[in-house]
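Just the one chain here, the form predicted alone, laid out as structure tokens.
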Amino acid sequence: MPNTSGHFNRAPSALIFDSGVGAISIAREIRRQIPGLTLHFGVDNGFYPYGNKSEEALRPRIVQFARAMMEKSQADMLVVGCNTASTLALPELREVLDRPVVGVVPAIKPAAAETRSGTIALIATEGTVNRIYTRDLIRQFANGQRVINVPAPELVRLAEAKLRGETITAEDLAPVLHRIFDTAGGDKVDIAVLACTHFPLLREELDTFAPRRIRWLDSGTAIARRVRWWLNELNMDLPDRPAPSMLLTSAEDTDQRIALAFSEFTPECHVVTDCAK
């Protein structure tokens, strides 16, 4: 049963924020590297998905809800587990919060350093693919290399379907794989950057159904390392086991889809809705 008492041990904690359940890929890596850290989850399901919303609508909403969820959870740091939110609102979040903010950015820098063919596929939502922030990362770290932009908004839906127990087929992934491998330069791609936190949830299926083997690179490991760095900076000692989690949503989770998706982290969970009120 959910813990509804509202009382939490003041063990070190982080709030992972996203519009959906894609941040599970980040949470799994943080839990693997830092098992004693308490993880709270903030889900702006009332505005899901972020990938097809305008920057003008998204930026103030991200700041509003992430800030409100940080206040509710009393977390020690915010992890923005969403590439769209990170590329839009990190400066504003760092300005309004008095706690560390860790963002997720496309893993273009390590991909550019590790590619042998000089050709990288950047798989992201349409907003992230086209954002100035992303183009600046490419200019800074992948200058002189070929980056094939692959918009793949349908992978968000497929990742959430997988978390509900549905089977993802070769037919489901065929359009995205076609955009990677059957475009100009696609035969040279040796690393694909999964630039949305939903996408690593489909790594096994992408690898299985791809026409040849390549590396699928995401930011989870780097984000977990950054969280650990902040814990050291803040001189926070971790217990052997994390405290109970909070699951905060911006709208009612009427079908329990979100609660079920996060159940691996939240066996005892205090659920809070309408978090900006």
Ligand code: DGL
Given for the second form:
Amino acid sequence: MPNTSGHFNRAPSALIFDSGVGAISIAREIRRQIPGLTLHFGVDNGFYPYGNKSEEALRPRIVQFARAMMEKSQADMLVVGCNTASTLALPELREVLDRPVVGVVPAIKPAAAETRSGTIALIATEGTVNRIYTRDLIRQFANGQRVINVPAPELVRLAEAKLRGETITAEDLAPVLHRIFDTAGGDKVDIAVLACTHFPLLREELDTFAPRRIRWLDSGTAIARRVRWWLNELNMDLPDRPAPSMLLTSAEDTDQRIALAFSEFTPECHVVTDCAK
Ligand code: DGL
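Which structure goes with the form predicted in complex with the named molecule, now that we have seen the form predicted alone?
What follows is the entire complex, opening with the chain shown before.
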């Protein structure tokens, strides 16, 4: 029987979509706040990394695969667990999907409200840093505070390496820390916005190897709150325990690296390649 949301009676679920392991930082926060929600993962490993790809190539790709993975998982909502994708494709995703779409927004507004020094760093992929969406967010919400843009594509690779079990060293992080703290105004930064979902996975290392204590702010908590809001809106009752997770990849996970990275959610793995437009 359909329930009040129009969907059939089964455990409520969300599909978290990203190019890679960034989905994990979002999933951990959702699991912490909403333990009964079933989480599925859509990983576009066939097009990873997103950060350096053109908008023309990325937009249709994201819509095509997120849509196919929603179809396959039958999830009740899509969580775009990727800033690079959210800042680019949210309107199209909302247009083609008949279920709620929750996107990640770089935490510029709370950072600007909470900075004491008046200088924040925005750390993201090149794509997100340069996006009109991001420029508009700064214009609307930075309230005259100084925003230092720090493209940090290497952190995406390092987060993937960490989840494969590699150790991240001070030397690995030195170039990006240099770009945050040793640039003009860098001595005043008191909050760094982690505007890529891969980056919270490196929070401990960033904190340890930074030359001084600052706050590293991400959007995970806000996303989980928004997901909960939608569950209430849809009148979805949650069971005590989630149903098993599905891990959908856009290309074969030949060396099992993705399955290993997501193993804390013990998902069942499938490849989704049948994504005709
Ligand atoms: N996790 C993604 C983000 O939030 C993208 C990383 C990438 O593929 O470059 O931007």
